[in-house]
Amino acid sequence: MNGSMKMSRREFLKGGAIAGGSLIIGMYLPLSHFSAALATPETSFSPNAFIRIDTDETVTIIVTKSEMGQGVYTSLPMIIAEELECDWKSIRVESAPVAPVFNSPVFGAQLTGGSTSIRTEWERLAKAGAIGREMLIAAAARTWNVVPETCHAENGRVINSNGKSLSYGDLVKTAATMTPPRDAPVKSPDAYKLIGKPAHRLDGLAKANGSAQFGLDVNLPGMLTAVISRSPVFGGKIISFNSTKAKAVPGVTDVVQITSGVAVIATGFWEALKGREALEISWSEGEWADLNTPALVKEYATLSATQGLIARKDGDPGKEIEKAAKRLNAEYQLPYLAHATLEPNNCVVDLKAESCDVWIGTQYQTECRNTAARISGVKPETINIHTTFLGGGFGRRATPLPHLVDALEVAKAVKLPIKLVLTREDDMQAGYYRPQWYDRLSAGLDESGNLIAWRHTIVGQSIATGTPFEAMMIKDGVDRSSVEGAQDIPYSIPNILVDLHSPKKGVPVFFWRSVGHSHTAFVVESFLDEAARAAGKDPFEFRRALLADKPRHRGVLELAAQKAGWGTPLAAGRGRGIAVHESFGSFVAQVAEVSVASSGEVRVHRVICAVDCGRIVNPDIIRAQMESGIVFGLSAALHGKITLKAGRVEQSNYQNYPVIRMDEMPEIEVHIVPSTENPGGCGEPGVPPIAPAVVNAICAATGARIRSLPIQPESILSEIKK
């Protein structure tokens, strides 16, 4: 191909651009002055931290939370925008620098995760915004020398009782000398224009034509590129190494040992790549080297016959389960789950002598500013944290951190800007895993055929132990994000029991989507339907009868049923399944509809969605989380597992650790329950019912009852078979 020609997808994007288009927080806003991109009075107005007005009329947004594909750089400026009173169409978005007034309430740090962004910004936000408001107001009133009371704002303009109106870009120097209020009178509901309807995402164009910042497309001069050599075992160690033939291959220029292991930088990553394939090094594999799938399965089955620390006890399961008129009992496997985002981790280092400047995609700003202090050694106010779009996250780019620990450590040796690159081999043969669970359960029903006890034992690592939130999450050695989903079950059962065993391995496990919810649903919502079988009811009028007194639960399990025509005939070799499930403060029922092949291969042809997240934003972006989150959960429920071998992880990318494609894709319907309640996560609740949905959906087309994942035809076979 000729020279001229060679071209990146990305720049060929850009050159042809496309165009078109909760908490209460009672708190003061301070002038903001920690955007690095701030404009001088003369040009900007800058109300609180939130917000800065330029005299061009750009409104720019400073957003806490890191953008990830889940809406955050559109929802979160629609709440400003709708107390501001802005024009939509003049909104920009900067991603906040590391500051304690951009800490999450909840988590009193920044930090995106436990779909919280909508949750604990609302209140905040809105303030921010009607404190800009009531500024741009009283500029005006100052300028026509009459009282604000005359004025009100509407579309950037600020308009008085006769008709006169100044834009806010013509207000701008005017309301940059005068004092926020500390408090200004936000909306009511009904007087909202903007929210609750859908809008264009702002983060979309940029996405589009190529011109979106991903921490891979960071590249400063004279920067150069390091991929490390870990050891193929957890917790191995370096016995020794040569690093003649890798120092030999054209474009490396280094090669230095650091705590993860060898890092081998280079002038470009495929040299970087070529030289660590060159590199020998001898390693010490250490304690877990012996780590296998069907042992620690056949270990937490064992466990699991005992009881753990006790998470819930109501009544006397036990005893009510011994003398009930039918008894059942089961035994539920779930395998180690990787992330596998799109974009592999990687981090871009400037370390200078007394500053240092990241580049990363990540989920915790704070963190990466106290790990940057603590290894570069610089001071904690010189250090700037540049956040960019995330290529996935899922809980990965969260904490803890090793990738940046690993490119400070390269800068500081090398003495130059350091990319340092995980491939997507190495972030899912020496990453963070969703851990493996085994549960068994038990459950009682009399000669009616009611629920009476349920007893739930859970096997699993806890994700908080030796973590900065070990001390928010585990009470009484119950690490809650282990037991959440199962510890709060909602149906109303008499005698229940949940206890939980956190057997220590070396396997490193974190947070992943939905979290503790993504095994506990599988495992109650296919348990119930069980039960309802056994008890020879529908299990949607099962579910329902004992969701009695949660009307929200209710109130989705009864229009996902509604709308998937539950109860009206499906094509020959189809059954319907259903699941409901509370999740980070919303609640969401599915129904699948499915079919089994005679080789036992799963088709899942359609998904019928309800949510009740409460208050809305932006109904597009609510109903795009919902269908990430199904595809998300069916992916893992029909593929996923991270299996181990002589220590080690036998996946390594997506030909063994499969994603569904397009052509498995079910058709998927979305349905909002309108609400006033404080609004609900929506990032991760729409994961964790669409397993046990489609399980309990193969049940009924064939009777074969699925208690392992990911599904695998031969266990449907050999299940019609018994």
Contents of the next structure:
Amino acid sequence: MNGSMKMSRREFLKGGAIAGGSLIIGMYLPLSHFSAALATPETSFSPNAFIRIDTDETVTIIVTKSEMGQGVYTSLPMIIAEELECDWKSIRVESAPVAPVFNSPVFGAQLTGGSTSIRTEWERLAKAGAIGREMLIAAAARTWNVVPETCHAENGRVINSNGKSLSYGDLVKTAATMTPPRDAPVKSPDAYKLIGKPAHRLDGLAKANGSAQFGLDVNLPGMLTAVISRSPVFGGKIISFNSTKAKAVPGVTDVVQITSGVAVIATGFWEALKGREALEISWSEGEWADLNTPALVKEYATLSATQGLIARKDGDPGKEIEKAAKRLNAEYQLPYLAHATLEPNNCVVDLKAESCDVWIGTQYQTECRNTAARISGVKPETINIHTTFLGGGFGRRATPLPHLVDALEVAKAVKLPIKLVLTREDDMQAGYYRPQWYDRLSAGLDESGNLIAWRHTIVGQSIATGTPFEAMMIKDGVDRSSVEGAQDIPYSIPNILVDLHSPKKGVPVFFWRSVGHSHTAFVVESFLDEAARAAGKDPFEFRRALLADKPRHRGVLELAAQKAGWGTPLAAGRGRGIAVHESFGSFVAQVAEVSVASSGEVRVHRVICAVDCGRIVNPDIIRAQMESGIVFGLSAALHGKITLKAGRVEQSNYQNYPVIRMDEMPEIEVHIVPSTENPGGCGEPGVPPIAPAVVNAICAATGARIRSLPIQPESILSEIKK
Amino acid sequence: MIDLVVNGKKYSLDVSPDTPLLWVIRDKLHLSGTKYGCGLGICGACTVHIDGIAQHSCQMQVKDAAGKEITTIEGIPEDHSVKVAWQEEDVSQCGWCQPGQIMAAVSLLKTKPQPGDSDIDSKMTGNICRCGTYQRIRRAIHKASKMTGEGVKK
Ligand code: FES
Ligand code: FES
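Alongside the form predicted on its own that was just displayed, please also present the structure of the form predicted together with its partner chain.
To see the whole picture, the full complex is given below, headed by that same chain.
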């Protein structure tokens, strides 16, 4: 995903293999041709698909991106409001329907992911706002019979130089009769009133009073709830089942077999669950019934000793390591991880003979509509995807949507509106994990401790194989998301080899917040720390020297170090660790301050984070996303693992897949580097540096080098003993 | 039939007495502000007040809630200091955990009007936020406490 964002702006506009043609046309088309995607009532004016202004002064912004906590229902409207010159308090947000105009220019589909929202939407939303503003000014000028140049827009009104003014609501009727201009000038940054300053979240009230509607909250008249009994092993098939007892449970209305298993349908969730408990099913478990995590780790370890497909080769690292003054070897491993969004996956389907309405907290609307058309047989034009709020996304809700398939199949069978619910256990065991990884590295240092050669072999499943992203992400057999952050290691090292094995396993894997970077940053930044220590150099200075031609990496590295007081004495028992990583067009460095108890228990006290994400819209949302990414990454570093035994996922709920809670929360400080560079992403780049920063801090505090996640107190203790 | 009082309103419901209160609130009363996260009493998303005390509604059978005063997020006044502080500190991200967090925080402030960080740790640790908003939750609780202390809000 990240790779695709590395296109230059020219390639981006040209479209290439990555971006589908239609969206690029979208980028070229004047916004006036973005006709409103929804029928608009007579009391409103829509200059384009993104804006609707009503006579009651309400300005509705139609947001194509899914709100999953990252703040797009605030930051994207800010971009429009800045140009539209409307009253910020008059803004309302609506989720976009599925239409080509709402496609992401990067994915060629309506999809929220890859930390792309601000990056791909800024320009066209600014234009959309500017065109709306110019039309309102023209409408006022016509009303007053003056030239538009004598008018300007401000805070929801058009004002004439003679002092007269009209509100946007007053201008709706006239503006609606006018032809949108092909283009309109956007502001220069020094004229910004909203952009660059903190604004409160527009969804803050709805989320504080419980009125925000998520998928699980949708309720339709006559709706029934379905839960599915799925194979305990990935890919297993039903041999037979007996539904007599399940059907006898009060509230259960139906039991039907669908492709993924057996659906129990009832008047409510609890009744459906009771019914499922009474089901008797025998399964044929299939080819993955013997998957066991320890064996898988071993298999990957063996594979890592052989060379895979080459992702990058500079010089001859094999030879250079051989003759280096000092050699380092290490093996790293990371487990499968679940997203564990706090709202488990669900959706509501209302399937009629000639139409289909779907309410779903999705990151991937286009695929929802395609899936609904495929399963229901209803024409795509009559399918409405209603994007609700998402109770967490992290990539989980961009997955190929098996629960939507389930819901559609059930709705087809029972011919009533259906709410399909995954229990927490279903959600955690149904798959779509961050892949398990095994990495083998070696490096060579010369007599003065300079890093002269680097070898990195990566083993893990490809997340793109067999998905709609395959053509976009896999080049010459190398899934770029498997090597991102490793193949483009920023340090200047003359000899580099990065290669990849992508074994095929039945475990469903997919995007997990920060994708390949959650893995590669840990490995690269840990091993680089090992190299610094082996060279007898300060880990911060060692990095700094190797980043001489990477000013943005250096910028965040230095800022984080300075704010953290790098080099100053710490309380006894504490250690500091540093890591820096680029992902999704942004640069983040973090310094973690930790201590290790005599039990081996790790406590992260403080995290100092510096981020350079280019030009910014809302600094407070950036801070919030860094905080969020750090906590997410810390949960993985300290606790997260999905393991398999006899093909079964061993974790089921938050008691055995723990996440950070209030009592483990470190103090986090975020510093934003002022920048005029193109905007970078924010939802994901906060995640990658935290695990290596913590592990490097543990090493600083105790001398123990942790090479396997999650960090186990026992391994710290046994490393200390060595 | 089971008689319930939720947010001051009386309901008479024909439900199985062992149904968790959570699913009665969500599926029968359609008060969807109370959330489901784990069903095991370990995430706090389903927190409501029973006779003023914060409880996990997924762990209470509806028959045990009969006759008690039940308050859900919808029953907390819109101008309550905690709801206001939550917005001022921009606590919410995805928002799924937040009704539960707010119910826990309201109950904490009732028993400890000026909580210290360790009070917040011990009370709020039962509530998971997968989006990691803990730092802001802490700030918002201090802020709400201050607002009430200064007599600005209830
Ligand atoms: S749903 Fe009740 S505590 Fe998690
Ligand atoms: S705001 Fe998303 S779980 Fe707390």
